[in-house]
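The chain that follows stands alone, in the form predicted on its own, written as structure tokens.
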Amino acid sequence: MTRYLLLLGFISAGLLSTGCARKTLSEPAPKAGAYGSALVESSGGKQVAAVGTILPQPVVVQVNDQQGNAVPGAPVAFSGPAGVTLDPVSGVTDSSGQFATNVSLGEMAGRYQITAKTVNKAQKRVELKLEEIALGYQQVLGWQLNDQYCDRCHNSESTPERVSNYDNLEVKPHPFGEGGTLNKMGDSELTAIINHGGPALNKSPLMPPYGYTLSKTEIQALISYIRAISDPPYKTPGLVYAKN
């Protein structure tokens, strides 16, 4: 009996400090006591994640004054379409003038648009929209492939993982991102030069072969991967895109 008793105060104190904890998680952010003009990215735009993952690094923004000073204690709200997980999604600007969400992305893969909001000393509403990309299964697949066989030729950007090759190459190879020169290629084209190397399409001997490293399911993988993080974004021939 004493056991049985001892036990239920455990499991009793337990529940009360879970509830504390959720408390102080849904605790009122601090009220706003600052307003700026301009909302700019500090960081975390154009990141690239698999479908239903937190991204990498989380999106900062900052609200500034008609001078370009930061602006702290300034208040912030993110939103972004269905699926899309903001953690905070409000606040106000630390002492940096920045304010910083934790964005899960949604189940479909695409380009998901995040919008941060701030309010003018006249309570008009200042916008910023910011860009995010979700990877389907395939796509992921490309982009393990992107990191094991280009990214460092192909990626001008050193990491503490990978030290790129990029600046050492005499022909400088398109970005993956690219979109104003390799949307401009069929797809065809890209297997061409993924197959056979750069002397297939006349371009640059630089470029190996990968037909006898790569099947033909991961060219496909790695081409639908270039496709999705194109910059402007690549659309797909034949297909009728409704204005707004």
Given for the second form:
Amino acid sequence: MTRYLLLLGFISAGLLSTGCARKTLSEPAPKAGAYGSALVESSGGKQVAAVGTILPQPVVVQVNDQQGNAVPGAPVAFSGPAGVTLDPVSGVTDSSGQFATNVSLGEMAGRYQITAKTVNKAQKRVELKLEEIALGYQQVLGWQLNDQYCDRCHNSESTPERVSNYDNLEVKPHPFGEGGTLNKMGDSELTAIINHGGPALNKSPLMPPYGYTLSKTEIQALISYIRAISDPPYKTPGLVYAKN
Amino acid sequence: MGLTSKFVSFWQQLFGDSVRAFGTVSLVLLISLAIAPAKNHFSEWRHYQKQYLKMIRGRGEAVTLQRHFQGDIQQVWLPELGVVDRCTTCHVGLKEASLVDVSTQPFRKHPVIPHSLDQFGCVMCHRGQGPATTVQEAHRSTLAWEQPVLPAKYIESSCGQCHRWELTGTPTLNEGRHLLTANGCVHCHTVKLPDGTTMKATDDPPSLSHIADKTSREWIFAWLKDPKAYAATATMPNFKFNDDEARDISAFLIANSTPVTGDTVGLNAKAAPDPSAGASLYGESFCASCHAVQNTAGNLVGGNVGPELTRVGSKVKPTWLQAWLRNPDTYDPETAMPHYRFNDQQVVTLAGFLQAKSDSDLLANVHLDPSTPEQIAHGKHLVTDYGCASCHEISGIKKPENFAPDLSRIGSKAVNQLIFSQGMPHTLPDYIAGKIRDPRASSPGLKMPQYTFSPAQIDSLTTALLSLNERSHSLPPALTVAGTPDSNYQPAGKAGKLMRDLACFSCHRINGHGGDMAPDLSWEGSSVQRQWLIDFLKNPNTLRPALIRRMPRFNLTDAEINELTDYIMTVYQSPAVDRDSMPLTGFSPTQVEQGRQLFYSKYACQSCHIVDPKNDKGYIGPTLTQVGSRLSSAWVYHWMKNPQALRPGTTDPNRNMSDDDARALTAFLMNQKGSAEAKKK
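Complement to the form predicted on its own: the form predicted in complex with its partner chain:
And the full complex, kicking off with our chain again.
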């Protein structure tokens, strides 16, 4: 009996405490004076960061009305899976109809879905889902190697500090996000291309071999990074069992 | 009355006679004996182990997982590291590669890391209480235990316990360590590293002993009030001085300043009549390699070696600027700024251009009455009180020792020794991050100034500080991975003096000393041909057209160029490459042709290099149209054999080339002498 009482006590205490915690965590959205009918992404989706760290850019969404014009003063609230922190969690859109939040991803490597919400005039919920990618240690290592050795050719985007070589190449390299192609290639195939270069596998000679430059661990790290940022996401093949 | 009689009868029922008493006592004994096993049976970890077994039952590889599973309490015991970790009791699947899809804790597979869990245990990296066997005690700090589990965003701090140097794969830690030294944190805070050395600041705050030559009291006042208002890139933090304090400090600094002979000499020369001449001289001299200027869109364009120049005209005195451009060493012999050999007209033109970069709003509201002796005395008091001399040289004021708390072991500071401000979670990482974010939050009387770090930078700094802990000091020396600290290399003789005058080391690294903006020159003498070096120093044209930051022209005299060239060609030799072991010319046409084919087909070098400007497009690597006049053939040959050996980290991969291929490619490349017209240019 006492056991049950104790249990009951614990459960109610637990409920109480979580209830309290909830209250402090999600502040009620500030009162809004305007309503939109659509929520669109301005910037900040599909970013990559190490687990637990803040995404390099804030996530910015915009509330639009039916004509597609920005709506200032509309309420926006963000939410994400466990481990994600959002700063601020909610608020109202600024004069250009936008609302920004800084996002830190959780402790597990993988994809995180961030949901932005607003309400329309009919008090119906309008949602927008964004995806962000968290990298574990191995993938961070791969990310760094990518920056040093691969990015100049495999990324078509140029920055003032780093001009891309993509456009200069007759046979275009696959950007690493290109899951449609790269997901079909197994880890051993990717390893072979990085190790021996294009020609050894009857592919473009513009891809040089890196097997004498990068270690086995580094190549594994690079592949884990390529898999992590792949779009559509890469699914690990299940275990293969020998059959009689 | 009734109660007493009830109790008496109850007592009689239990202990009425010896048999009853014996029976009752035995029962009580039995029950009490069962308490311990029952506690064990219902323990948290058994519950998790049962859950795990239930989970794996449905999986394809259940048999393997079942075989790996060992019940009971598991323990990693590493006496030399002080590790007793029972985490694997509940975290059963840490080493099971096939559990990669499992996301529920505590059964997740450990992500791939370079270390073995058996060799290092868990708390070395994650902190927490290794010997504990309940979730609460292992992960959180309780009354009995003080070490909560480290949040993932700070996890790289644990790498820093052993890895004392920059490490690929720990960008946050690297950034944090860089910020600690580059923002001058270690000017005030002593950080003794476990290897016995002291962390040194890499920023170079200017001396204030002669500041009256350089700028006005009004500017000092505005700067003290808010350094960011003058330059967005200012590294000096905001001390939140009020108007009176800023007035008195500026009064003291001006009164305390002594003149330097020759640093404020105005020139008689006239600026070039063309108003755009200053801008082109600024561009031609590649000032932007080191200095940034905010463009109209609000973006900073340029490097960060020197100060931002967006509003420099509101700061410096015209005569000082002219003298500085003529020879910066007069004012500051230690400056990172090279001594350009500008003629007087160039100096006046460039100075005029820079002076025009001003912001009338900056000093518009600053009106200071002449200072009084009381104000000066109070200013001196404030300068001492706020430890200005920790960073700046100020004549008459000694650099204070241990001005701020020592941070050598901040990463294991006990939570009960910290003063938390309101609303702050009571953990060490939260304290450190909060302190950096708002240094004076816990008490308004504190002196630590306000920095403007981004949230990501605060996390990096916290990571670096958490790595400075007791464990890092007590690790077995065999485990620590030391780095190579910057050497104090200084070139000798007349050439050495010239190199310091030109501030070569601000950008180039030689024998482990210097910057990283430009190529390492330690083996330059083995690499290049003498005549090319002479021509390059006369007129440095870039090898990499895609780069913004470039080598400026210093307007050197022929004698200076010869001095430098002789020194570089003789002293900066690689032990592996003998420049004279291969001829520069005389390769057979067959060999050259063979090299051409290798270049374009087998090795596809054109993807990154240009030999034929009409057809080749690659520009990651240097342009090779004149490589035969630039590099020594021995260097080219050795580069073909293993580029990483000559320049570690270069993008150019090692092809494991045969000697014949390397020789043929060398022949082809050495044949690229550039067209006659190109040479004339």
